[in-house]
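One chain comes next, on its own, written as structure tokens: the form predicted on its own.
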Amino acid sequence: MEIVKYPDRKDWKALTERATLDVTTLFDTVRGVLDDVRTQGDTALRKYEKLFDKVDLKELRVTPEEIQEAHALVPDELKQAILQAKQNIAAFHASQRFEGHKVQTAPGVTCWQKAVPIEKVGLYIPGGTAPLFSTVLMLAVPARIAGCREIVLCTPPNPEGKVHPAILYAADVAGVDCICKVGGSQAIAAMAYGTESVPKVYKIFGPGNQYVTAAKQWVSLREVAIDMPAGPSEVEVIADGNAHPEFIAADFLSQAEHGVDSQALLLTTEENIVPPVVEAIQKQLEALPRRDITEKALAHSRIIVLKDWAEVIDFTNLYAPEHLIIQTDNYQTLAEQVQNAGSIFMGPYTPESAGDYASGTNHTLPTNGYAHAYSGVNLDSFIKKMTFQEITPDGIAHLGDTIRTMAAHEHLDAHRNAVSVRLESLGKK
């Protein structure tokens, strides 16, 4: 892990930098895949689940009776904290509902939004090396809170050709209609050309590899929405010399061990914090089952020593972390001055898996550096708002010489003319 101490500000745009791959260079790769899908439905699904997730699948929808076997395998403790934490999600995504108001612009103009649900929905849940029934819940719960008609979700399977009894426990009490067991880049093909068995929805949310992620960067250009360009998972922690090393060692590892790819940093102002956190990362790192990664990820982690807390805002807000960690005195004077992040976590009992399971806010936050223009998923991103208007004959009376003074400097004859053709209507011209 490197240390770097009081760099010069020429130099923080290299220490900003993510282990990621350029996805763009996959788009062939995956273009393949995505064109046998569209093309082949069912039948290409099936092939590529035999040759990437080696299962031979007859059925690719999850049946009423596979549901039910998972109701009966997921411990009785797990389904508890699964519920409490739907409760959490669900409680603070339904606080987000949006209530339009009608405005009067000008006299007889009057003007409002409404919120709309996207009827159709997709989920991505990646299988991997372990099965993320958060993210179920995470992306699941706000659709149903916003009224989504139909949610889609797209899970790999495994060898056996089942898909982990957590994600399906989740999926149904967080009201999933359809899931299917698809993975990698053929599942986000599937939603966005639609199959036999996996209906087309209108907008794709949830994490994956780089080939899942290419897959969906390219349906987005035509195709469907995406809920937002996704990399490796990563975190910020800024602490002071009253910071707890081991939670701070604790945060480290937490994120590091995601996958090879992810990346954590420490930023402060006092260098006698740096080796008690070095030494708890090494301790706590030996008992970790999945130290191998977490090692890897430590390889291209940072911690950085800065001069003052001025610094620290800068950089951090030049990095834009997906998950930023405040440990210090002053955690919430820094936390004011953040402007970009996905997602604040403040004080020292505020660890980052709290927001990743069970505080309530959403898990799927942009990374590498898009916290820059991006939000985290939220109620708004299952949503789409329209625009109403309704003018009176008085309305378009007082209105109609400004627009058609615009159309005209615009040599746009057939806008002016929808005005004046009203405006004679009336008596006026």
The other form holds:
Protein chains: 2
Amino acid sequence: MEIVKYPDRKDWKALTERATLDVTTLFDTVRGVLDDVRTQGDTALRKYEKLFDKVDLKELRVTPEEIQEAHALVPDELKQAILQAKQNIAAFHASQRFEGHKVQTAPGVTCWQKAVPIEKVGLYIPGGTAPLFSTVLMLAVPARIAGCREIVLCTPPNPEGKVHPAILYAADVAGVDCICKVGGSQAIAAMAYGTESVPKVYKIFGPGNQYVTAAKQWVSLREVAIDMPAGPSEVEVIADGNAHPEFIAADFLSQAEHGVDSQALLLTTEENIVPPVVEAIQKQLEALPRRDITEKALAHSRIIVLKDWAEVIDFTNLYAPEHLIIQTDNYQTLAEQVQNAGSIFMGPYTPESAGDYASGTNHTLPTNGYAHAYSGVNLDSFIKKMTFQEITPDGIAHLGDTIRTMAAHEHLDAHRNAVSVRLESLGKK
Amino acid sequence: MEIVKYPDRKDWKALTERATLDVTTLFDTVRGVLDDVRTQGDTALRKYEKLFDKVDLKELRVTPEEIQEAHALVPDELKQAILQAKQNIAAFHASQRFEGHKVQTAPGVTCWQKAVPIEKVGLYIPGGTAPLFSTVLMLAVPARIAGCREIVLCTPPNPEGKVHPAILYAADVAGVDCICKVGGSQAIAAMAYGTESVPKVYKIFGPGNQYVTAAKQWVSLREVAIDMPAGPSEVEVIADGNAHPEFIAADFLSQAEHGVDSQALLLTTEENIVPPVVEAIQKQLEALPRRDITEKALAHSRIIVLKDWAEVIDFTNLYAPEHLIIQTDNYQTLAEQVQNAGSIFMGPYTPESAGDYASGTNHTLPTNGYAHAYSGVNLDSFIKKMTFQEITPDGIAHLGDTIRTMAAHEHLDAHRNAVSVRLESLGKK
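We have the form predicted on its own; now please give the form predicted together with a further copy of the same chain.
Zooming out: every chain and molecule, the one shown earlier first.
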């Protein structure tokens, strides 16, 4: 963990560097898999599941019996938690519903937008030791609220050919239509192109390793939309002298445990809090099971002391953190000045883990500085806004010359003519 | 122009095929230019402007004097038209402003979204014979309404080193901050990486040839966001027996004149209208200056007769046209059933050219079936929605066990601990 005091502005850029991987270098690796799945469908999926997930699958789709079994296997305490989280996520995302209204932009010219769900969406949920049922909720609950007609979920099975019951339970209660036992870049290909077992979708969501990310990027160039480019997770904590060192340390570590590439930054104007925070981090770290991962992530994490709040805000807007936790007396004022961040956690009793699981906000957020231009996943991610317009005969008579003049100066005569034939039919020139 | 009557559903997919180019094959070509601009800045821009645009530029930025000159050169009639179009575009996009509201998802847990403008955006305007000042308005007007702080525009100069006055005039009245004389993939690189003269931006918008498109796709993999993947323009017209063959023909041709890859489809349930429409197309075509281009586009355009309106809607949703013009008695009913289209033009007096120029809707729309998943450019394209949350001590006491249970089952102990340290400080376990 690096501690930097009062850095010059010219050195700030270097302090915002993340550990990222250029997945474009993996395109050649994943394209073989993508092409195989596109041309050979389920046969290729079975081949790659055998190769990468060490499992020989007859049936690629999860059966209703397996879902019933999962309901019986998930402990009641976890079921209750999942249902509570689902309810809060649903409440927040339902509040984001878009209602367009008609606007008369000129006499007789009416324009409006309408939100229409993306018909078919695909969710990717990684495998590994931890079952990411929370991500199932974060993607499937808004998809259902948006009105997507078909929600497909792909996730790698374990070597016994099973999917973790908590993932199946969350997918079932969130309303996923079709769960397929496919992982890695072959899962992305399956949802992008469609196979006998896996329906083709129009947009793919969800986290994954570097091969999954490369495959998502590649298919997004032609076949499908994706949620956003992905990178390692990160948090920035802003704290003042009154912040609780234990809380800061806990938030720091809860980011660092995600993976060796994760990054945590602490920005403060008060150098006195640095020693107690460092001490609290050391103490809490000792009790953590994922200590190895966490220590590696701390190696490229930083505590940065700046001279005033204006510098803190400027640095934050430069870094554009995925998660931003503000634990200062003036947290409301500071939060209002942030221009670039994925999700902001305000005040001492708002840990990032609340938003990761259960407060209702989405945890799929822009990393790697993408918060400069991207929103996190929200209800908009599952819809598109179509525009409509209706023009009356009087409207085209009024607006016609404006259109014809512009078309003529862009040398687009047929565009001009499309107005002229209408004006002529109305007895105008 | 192909005329297809009552095709089988199994043949529909083939009838929705577009003439597209796989720009990923151009990545190797454009990467050399991108790398040069990234490492050599303005020097590389000058080199490529000499090579591709045959112009030796000292100053890459348009000067205030050149803008004044443009004001004098643009004819008054065109100025008035541009100002009228600007006003309508502003009215429609201003109506799209997002106001988030606070939602209490659980006791003591408050979540909300806030729209924040993307700080710096880049607009690309192609060169060529026709000055696309309408596209300047379509991109710069919403950017200004969204509140973007810096709007950069790149466009190739002519061999005299000048930019068309109508482009400069439109950019000036729309509020562009910085106009640079750079075109092609080097312009995309300049805005993605930044050079001495061209500011780095966070999102790039605008049309372009295949090299521009390939460059946009490539930089979107890491450096910046882009508006959407691009393809040739297209229109679908739906007409019944009462539709005016002259109007249909004019709309068909106004699409076809865009370029040799453009596509126009006519869907109808009434085969009697086919001969008069074909005749009107022939007649109007003869009078068009861009007849060569238009005829090539017509070669892959189609008139398709289907058996009922249900088939027309199903085909439309499969095709997902960029522009959809509905000229039928029941146009309102049909428009409501469309799920996949960029922009819909309703009724006989609503030509596509209205939306292309002056009704107020945006003309930057998803082509190539991307309307299945993408919106056209709208105010959302220039903002991101950040999420905020604030939890009270009672709120975390209420929600804490839900979070801790979920974190424990995902094996993320530090996430659980971030809640525990807070509950302990409140005297709870």
